[in-house]
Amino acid sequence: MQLMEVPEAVTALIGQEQYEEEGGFPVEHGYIWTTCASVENGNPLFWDDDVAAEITDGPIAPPTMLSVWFRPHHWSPGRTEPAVPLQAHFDLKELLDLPEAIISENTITFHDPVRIGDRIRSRQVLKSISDPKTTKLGTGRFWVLEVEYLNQDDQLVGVESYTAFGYRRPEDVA
């Protein structure tokens, strides 16, 4: 299977920023709360604000939250379509014209500690597109992006790196 060549707008977006958007709504304790309850997560730190001052200089969000404060929601006033994270990620299986995808590796990095009251904004970069592979699942190609996270300061809270597969399912032979 015979996979089209990187078009040059696609490699002239590595290292771009690309949707930089701010979250919906400001680091707040109910989300905490709630996300601690479901996963019952009773550490001190995220319930008790005397601990979190001790420690942390005030109450925090899990790190494990980042992403959560900007993931849109599927609706809001004003929007005309639904809101899809990760926009590029979906922007290049249609440029490359790989129809499916998988996510095959994913880290965070922490920075500074996400607060109540902050407003997180994100970006994306595109790092790198593979040459051509085969694999189980397919002939496509690999690449990284990753999600910048900045506070309302512009410090630096965290980077998620997503490693995705876009490719094309074998032909299936008669």
Contents of the next structure:
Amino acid sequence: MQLMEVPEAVTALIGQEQYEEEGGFPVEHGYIWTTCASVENGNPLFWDDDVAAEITDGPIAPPTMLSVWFRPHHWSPGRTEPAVPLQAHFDLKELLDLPEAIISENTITFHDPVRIGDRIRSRQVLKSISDPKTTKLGTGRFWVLEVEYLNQDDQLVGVESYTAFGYRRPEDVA
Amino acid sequence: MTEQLLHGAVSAGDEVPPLEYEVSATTVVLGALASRDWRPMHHDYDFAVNRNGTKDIFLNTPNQAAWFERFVTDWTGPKARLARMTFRMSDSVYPKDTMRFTGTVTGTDVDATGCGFVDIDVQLHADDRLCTTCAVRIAVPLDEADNPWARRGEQWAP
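In place of the form predicted alone, output the structure of the form predicted in complex with its partner chain.
Shown next: the complete complex, the earlier chain at its head.
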């Protein structure tokens, strides 16, 4: 199966910061408790203000909640279509004409703690696009996207790296 | 949760105490909504089965991350600080599955800044299916006075 060449406009995106946006609300305790409840996490850092004061100089969010703070509301005034997180990933599917995609690997690196009241903003950076590959799913390309998360003081609080495989299924090209 | 694990008490090959949990539809839906993931395959049985072709709604990745965090920090205690997690997903976790988390220490080190780290390979099985593997790197105090959370700037190299 022949894939289209990677357009120059797509190659030019590599290393560029895209879709810088601020989360829809400040980091708040309610979601922290709901998340801890969902996995029965009794870590006193998230339940006991005295422990948080002693260890982390005040309450923080569980590090793995990083992506929670920038996921868009399902609806907000003036919007008619649900917003899509990781928009650069969906752009690539369209720009490379690869209708299917999976995330094959996801790495999260945790930097400064996220604190109650922080306003987290994110930006997406395309790091690489592979040559054509064929897997059991179909023929396509791997790409690596990073999402950087910063707080209101421009301190890096985390980086998520996604390795995706965008592809065409064999039955779709037969 | 243990009181507080110290770096010197950990060696390669150590096992993290396993965790088992019976998954219900509530587990899946609560986890999706807690992580603000509104996609229907995590709450809508009809969509999951008839559009996605899966056997039921299934646990989303951000909530799995929260489960891995809980599993590891239950063992380490609250002064341990997550540095990095790498996930590979191979199967899904459904209601009525029994999740089983297991972990093996693959190494320990002290970096150039004097921060002690432990590397752990964690596996999540649902019944007999391996669903997700997660490589975890976590900073663990070197002694009673050490606190990895106090590190800032170049003193924290995750």
